[in-house]
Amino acid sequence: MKRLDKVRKQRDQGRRARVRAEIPTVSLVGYTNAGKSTLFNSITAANVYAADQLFATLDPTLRKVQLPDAGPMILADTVGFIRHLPHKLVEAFRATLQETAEADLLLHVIDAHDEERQAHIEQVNDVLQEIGADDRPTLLVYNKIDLLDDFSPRVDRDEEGVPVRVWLSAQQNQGVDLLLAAVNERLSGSMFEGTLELSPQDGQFRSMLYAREAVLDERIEEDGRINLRVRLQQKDFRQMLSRLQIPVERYFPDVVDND
């Protein structure tokens, strides 16, 4: 319990750090051998521990990955789930699955070669309902599309043109960039690309676009006022005029209006 109480604190002030840096949460769930961990690692490169057995993660192994729109996300890789989920077992690993109730998007991945795949899909959904996850935005991830005869990687959409599932294979490295296409399709929303001039007043600004990522250039004026050219989600950006109380239309009144 020392340890997982470690995990906990840990867990929360990296939680606090990313949500200053304004940074989304992206979190792997699913049954216990759907392929999380090899997904994950197929994904970011990570040499994380990946096993055919219970629990074979123990901690959420988090790494940053940058998104062409979406800029950088965490990704968080949890605990296997089982059939039926003794509560006092939820309890104790509560802290690894904290990733997973505040996430931005739950990764679902399923096994698709499994007979019992409905089955299992809705004993995950049972235990995130249990972990308070259960209103977090999802997508499906159908895994081990190398198992099935003549399959492709492709995604599906809803009525909208939302991706809403993904079938690859995460041990072959097929349609992982499909993956990352649906996630960073899901999280972008709507862009906004310019310049702001910032006074020499306005540092802790400069340092939260700085935080998220999101300046692509800077050039000081000799009077010290500071050009950058960002590139960011308009709701963060909001988000920090808000915080810094500073009215929108000060640098943005077209951003304003479009909503």
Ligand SMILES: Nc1nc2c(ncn2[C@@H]2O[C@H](COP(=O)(O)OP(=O)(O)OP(=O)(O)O)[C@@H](O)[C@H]2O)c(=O)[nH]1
Given for the second form:
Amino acid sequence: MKRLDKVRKQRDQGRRARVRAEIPTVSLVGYTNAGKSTLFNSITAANVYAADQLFATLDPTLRKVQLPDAGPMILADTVGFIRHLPHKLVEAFRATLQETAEADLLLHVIDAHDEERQAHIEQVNDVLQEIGADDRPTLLVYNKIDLLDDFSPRVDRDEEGVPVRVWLSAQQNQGVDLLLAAVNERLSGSMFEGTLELSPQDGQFRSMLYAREAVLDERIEEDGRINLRVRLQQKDFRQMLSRLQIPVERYFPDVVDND
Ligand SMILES: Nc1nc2c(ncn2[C@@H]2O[C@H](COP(=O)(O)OP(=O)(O)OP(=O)(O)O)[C@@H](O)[C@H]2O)c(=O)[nH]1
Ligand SMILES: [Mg+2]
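Rather than the form predicted on its own that you just supplied, could I have the structure of the form predicted together with the ligand?
Up next: the whole complex, starting with the chain shown before.
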């Protein structure tokens, strides 16, 4: 129990740090044996990131992964879901499940070769509901396509063109790139990208943007003004503006805010 408490404490600390940094979290969920950990490993192996070391030491089920447009994300591996999670298990994984309930995107991993896959999907959905995560945006990941006849990796989209299902093989590393592109698309759907003109007094704003790893480029003009090219989630940008009491119209002139 001691050890578990320690792990939980570290997890809580990790969570706090992330909330401060406002990096989107993506959680791998799914029935036991679907291939979540295999997928976690094949995604993170291809994305070696020096600043990740501290993270990996604190908690091996969390890794920071860079996406081309959406910036960094925290990828979380979770415990395999089964029909009704025993109460003890729910308690032990409280922090993980909490994280899942707050994730920006869930990757629901499914064993595409399992005849029981539909029943498993429903059981996982039941657990998601139990832990209050059923309202999270979800991307279905059909794994183990290497076990299907003549099947290539692909992405299925809904009527609006949004990626909703990805077919891949985590073990053979086929289609993992398609998955990352789909995650990138889902997370960057609501990105703010632009150049901000800051005065030397805007130091706090500037350091918040750096902390969020949102700065793509910085140029200092002769008169001391700073041009920052930034890219970050719109909701995080708005949050920052409101925290600094900068009027939202300054950067979103078309938006009428009713609240
Ligand atoms: N053929 C095949 N096997 C896979 C694939 N991905 C995972 N597996 C195998 O499926 C088994 C379960 O994989 P894990 O990654 O441990 O599954 P998990 O979802 O993390 O399982 P839990 O942590 O118990 O919930 C292992 O034997 C993997 O080698 C795949 O793409 N193809
Ligand atoms: Mg696992």
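Positions refer to the first chain, counted from 1. Everything numeric here is computed off the predicted structure, so don't read it as measured data. Think of the rigid core as the biggest set of C-alphas that the two forms share within 1.5 Å after superposition.
Relative to the superposed core, residue 66 undergoes a C-alpha shift smaller than 2 Å between these two forms. Here residue 32 does not count as shifted, since its C-alpha moves by less than 2 Å between these two forms after the core is aligned.
In the core-superposed comparison between these two forms, the C-alpha atom of residue 232 has shifted by at least 2 angstroms.
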